[in-house]
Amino acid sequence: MLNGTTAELVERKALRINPAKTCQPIGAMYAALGIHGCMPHSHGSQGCCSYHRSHLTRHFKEPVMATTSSFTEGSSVFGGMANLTQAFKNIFTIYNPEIVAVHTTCLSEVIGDDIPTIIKKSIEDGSIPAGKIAIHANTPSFVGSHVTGFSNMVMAMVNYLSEKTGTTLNQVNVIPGFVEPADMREIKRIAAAMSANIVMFPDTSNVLDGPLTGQYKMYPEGGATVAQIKSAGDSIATVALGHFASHVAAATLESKCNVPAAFLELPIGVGATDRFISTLANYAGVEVGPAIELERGRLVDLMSDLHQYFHGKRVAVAGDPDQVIAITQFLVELEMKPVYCITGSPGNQFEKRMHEILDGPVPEAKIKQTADLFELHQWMKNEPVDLLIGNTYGKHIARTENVPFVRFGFPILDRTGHRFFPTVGYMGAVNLINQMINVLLDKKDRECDEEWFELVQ
């Protein structure tokens, strides 16, 4: 199975195999567990919510709840209105969350149920409860991807719970992008150690990397609420991290609500980091301070301590497009270079963006969207690289190739921890940088020769 891709490169323009991505109700059930309270709901079948659930619950090592409307041949020819009421009133009764989020799959979605008028008409009848919410975002598992549905849902939150009262509020809202809950946690440290007031949403911190008390929680304290994400609409801006994950539902906001928005990437490295800290300090009106720069400094120290051992580097990139640009930017900074970049996703701001990063530094780079694991394989094969940035995924090529491997992005489900430890900011990037550096140095005291096998490299 591990040797089964071959060198000879095929035109291929229907078939994926290994697809470096997975579908969009992953994502946006991952967005509605950021939210305090909330019940992810699946309106499809039984199923698609168990592969969900057990997906993110792999990746994540807890407990990921969501309940289901259980189509059946029923539901499937006469629509799943019927389904989705009772769910309403089993989930409120039994469950008792503060709000619910639909998301739509595939067989709801060719069905052509109209949800809006399921929950206004739940509304009506009491199914939802008054002093409950329920939002919903249409997810069909054949367009775009994991990614997409993450941007839907969020972009939900913003369409059902965001207003403007007037009054504006000395806070500024920051959308993260489809990271991980240690990730969403460095930004609100971030943001803390400079004073400044955010409104982060959705939320898994604390939510998916909570500690172990002994007593089971159906809602843990984490997430944003649902007054935080209302109040949203009466903050002072929006930054928003990630085109492909944020930058809809800070239009929406921009639109709805008149929040000025800056869309940027996420903050990897020391580039995008700069970026992002200067426009919080601006917009939040408040100085970056000095343990933020120590901080940075420590990055840059790193950086030139270890230049040796990362420059000129080739190096292969698969996954989401926002973590992929954003490392690849990382990448170029500490002079590696990216030669083979892919996602899975569609979007052609991917490939436009990539071009802009690379084609000065590494003109020969191969970039590419709508791409799959096998495609990437086979470029490696033709020209071998000296290191792998992906998902678990990436592991059958590693070991084909003895490439090392750095797992990042999203699934990892051979490996713990990355829910802990931040990819973003400068501390962030100090975490990659000691992946990196860790398996090259371990290849190279694996194969060089006695001579050169030393105990200080």
The other form holds:
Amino acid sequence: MLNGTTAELVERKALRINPAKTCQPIGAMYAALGIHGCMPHSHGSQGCCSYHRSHLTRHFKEPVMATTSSFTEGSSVFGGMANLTQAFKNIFTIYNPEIVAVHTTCLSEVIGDDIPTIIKKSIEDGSIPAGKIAIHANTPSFVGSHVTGFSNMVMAMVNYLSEKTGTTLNQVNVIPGFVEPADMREIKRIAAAMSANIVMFPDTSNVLDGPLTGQYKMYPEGGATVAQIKSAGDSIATVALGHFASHVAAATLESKCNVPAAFLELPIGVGATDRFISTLANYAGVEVGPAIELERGRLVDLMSDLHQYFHGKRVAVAGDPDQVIAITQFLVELEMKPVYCITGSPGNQFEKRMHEILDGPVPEAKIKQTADLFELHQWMKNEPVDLLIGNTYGKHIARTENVPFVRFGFPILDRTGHRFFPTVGYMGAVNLINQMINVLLDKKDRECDEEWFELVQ
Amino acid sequence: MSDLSTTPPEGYDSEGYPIPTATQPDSEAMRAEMLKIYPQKTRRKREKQLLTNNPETPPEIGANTRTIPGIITQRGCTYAGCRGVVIGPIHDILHITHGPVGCSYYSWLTRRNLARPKPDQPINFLQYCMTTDMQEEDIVFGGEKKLAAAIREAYAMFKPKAIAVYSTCPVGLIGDDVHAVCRQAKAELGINIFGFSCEGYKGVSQSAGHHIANNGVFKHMVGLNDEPDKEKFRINVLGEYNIGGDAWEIDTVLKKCGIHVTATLSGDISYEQITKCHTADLNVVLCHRSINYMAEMMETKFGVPWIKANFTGAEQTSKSLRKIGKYFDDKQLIDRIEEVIAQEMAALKPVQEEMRKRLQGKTAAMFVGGSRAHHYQHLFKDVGMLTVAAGYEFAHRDDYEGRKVLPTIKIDADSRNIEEIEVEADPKRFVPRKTPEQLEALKAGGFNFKDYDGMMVEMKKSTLVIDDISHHEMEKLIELYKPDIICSGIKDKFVIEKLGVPCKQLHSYDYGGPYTAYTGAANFYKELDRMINTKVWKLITPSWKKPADPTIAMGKGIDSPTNKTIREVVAGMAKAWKPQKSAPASSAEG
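Given the form predicted on its own, corresponding form predicted in complex with the partner chain:
Below, the chain from earlier opens the complete complex, with every other chain and molecule after it.
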């Protein structure tokens, strides 16, 4: 397996091998699914929409609805206005959403289609009926990554929908980042446990983790409503989780509606969750309370119980920048050694922040943005690790190098837990510890000499 | 149906179709119901693609036409058809996608075209996703230099025997000359390097990509090695992509019969096999849609004739084997084929009978690909299930109505921009495989070449034929027909299952398979039984919403039967502690 990968490091300037990122539109599509009653629309060739829906479905094992402008060669030459106008008419007639969230593709970006003008004309000619809404985000695939696409669509929600009426509402906005429905559900649970009143957008819980009822709802119960996103302009503050996925939208809301933003990281592990909880409590004007403190205490108890198994273990982490930044801090809290940390996404903030985290405890760590899994694997061949953390695409490396592997991030195409168990918050950290300890001890139990095969660990 | 005996077995009608247990609705009325929501322009288009079937005179279907913008479609793009389907499975050449990162990412190991690298093969390239990962500056200033550099880097690191390059949408728009870059790289590096202009916006579906791939494989690979395999009865299996190991299953049966496969295009195939596949005696076409171009070109240039066959379904497999035997007209081979069929059917029959008992009278609908929606109907028929609605995602009229309509198919703007390459008989290498007398004898015996009659002639009258089905039509179909199972793809699967109908993915096989030939048929029957007869769907409604459910009374009321029974079982064990009289102080300290 992966027999073409050798330890010999060669500088590459043009060839990407086994990417650790994908393109903007899929992130925009995912974000749009977090608006209640929304139909995501892909303005480009059919294939983009098909690929994105397929990949999101493989990850969530749930219906993922989206429409496409179905470009042909003609539209590529003459522009996609006719396609998008006709699409609006069909979508609102046949599928009747409250809102359509358009994202572009490399094709429509290269042509230079002016989406706001097309939306304006479609409202005028009735293709977008009165009372219905269309928003858009520019998501060229040749810039940034899927995380950028997510960020751009969340920014579009603010730009199109959020309004300041002048009356401040007793609520705090939470922009959760490119995380699982399970994580969004957990953030809402934490806020409710603290009696903090939050508005979260996007929110894909109850959209992409629906029950089996014998009914199919094209627009499930979940999702932030347009009214909620609108009201975000009147909130006390915004707590934005993750630099790459959420900060731009929070800053946009700050400048558009003067809602102050707290720019935080994903609440993964003790410290980052502490910061999220105290910030939320502070802005919402509530006490953290004993229920949350109890959860925190149980997490720290577990960390001390299992400290011996984690201490000093070398870890390779690959994933999206917000996720890698957050989980690396947790690994450091566990006194593990995250020696290789990469993201496929570009962005200097990643390397800057990662050095702040690792230069002290793990000075030998290799940190790289715009990297790929091929290079990470080469590093592992030069000096192995005890644990690999990454999305499903890491499984070939894990098998080749016989390294325990924890699936974390997007996409996870071959396992189920991410749909149900969060990784954010104190309970999310317990889930991560559970997964890590199991793969580490399973390997030991499978491979150790018989005399060291222990009943009790 | 033509291939069934004249006296139908129990559960089948006089034409050989299984009789459904449930009454089927009137298809004309259902068709109108499905179409009524559409705006006028959209309805006019969909009317031509949603038909009630007439097997005797198949109606003209508006296949291979544009999907209407805004419709939720199953279809993908040209790149997916070219790189993903036809060429993707070649595992010993290096593949580079020229474009932004997404297209390569989504086509990386997602299609289940399984491969067993040869023992001496250094690298299985299917495990690698390679791309030029174009950035904004490449779009602005052109990506040719980056592509040339990427090819050099790939060659230096992996030393492949060949490199294939695939264009994505922006490449065509900015005008990168991929073919020129490939030609230069080929001259510089001395290995076979070739490009495909398979930009996603070309054509109306994946189908354009299949055609472009066929052209490229034919131009750049087929015919490079004239050394035939030494075995007798050499065939190529065309249009078989080894999803879930299907090609291996077909290989196994053919080998038992003594038929040698030079190349399977393109399931689990090596570069070398493609280069010499023109030396085979016969091309056997399975997926007509994706590869008929190749069959035609190989016949014109090298004289390899082609027949349509199908190894999906037990009867179809036997029929196809006999047809190959008839072509070679060799007594020993024909006898051996009959022996194999007898052996295989003896093993399969009990499974088929058992599964038929559990599945007879159930109904199915299928919307997939360019051949499976047809071929799989035979598997359903094997176990007494009727296909009440079927359609392809990206097929053309000939796949529905049969090749007889080919001369009448209009070439529209979307088809015109797909290259038709001019092929002529090779002056040295064209070898007719049969003499005119042999051909005449075959014809007299009812043997036909290039014989694809399409899906419609084999579907029951008044069943629905739906090309490029939309999400709305799928939902309506479930509401109106309530089929017992639907075969579709990943994008529909969970919609269908939310509605309480099992959905079998016929692209990825839900990570199961193989389903071809005899062992595969048994696998599929059992899979149908598992899916249709599972009790999981019965768990949807909780007992408190089913007043008649006996469990609703369980535990209710102090004297309910369950409570009484348990009380008797634990009666001897339950001892309530009597309160102690005040104990002496000394024992309390004790």
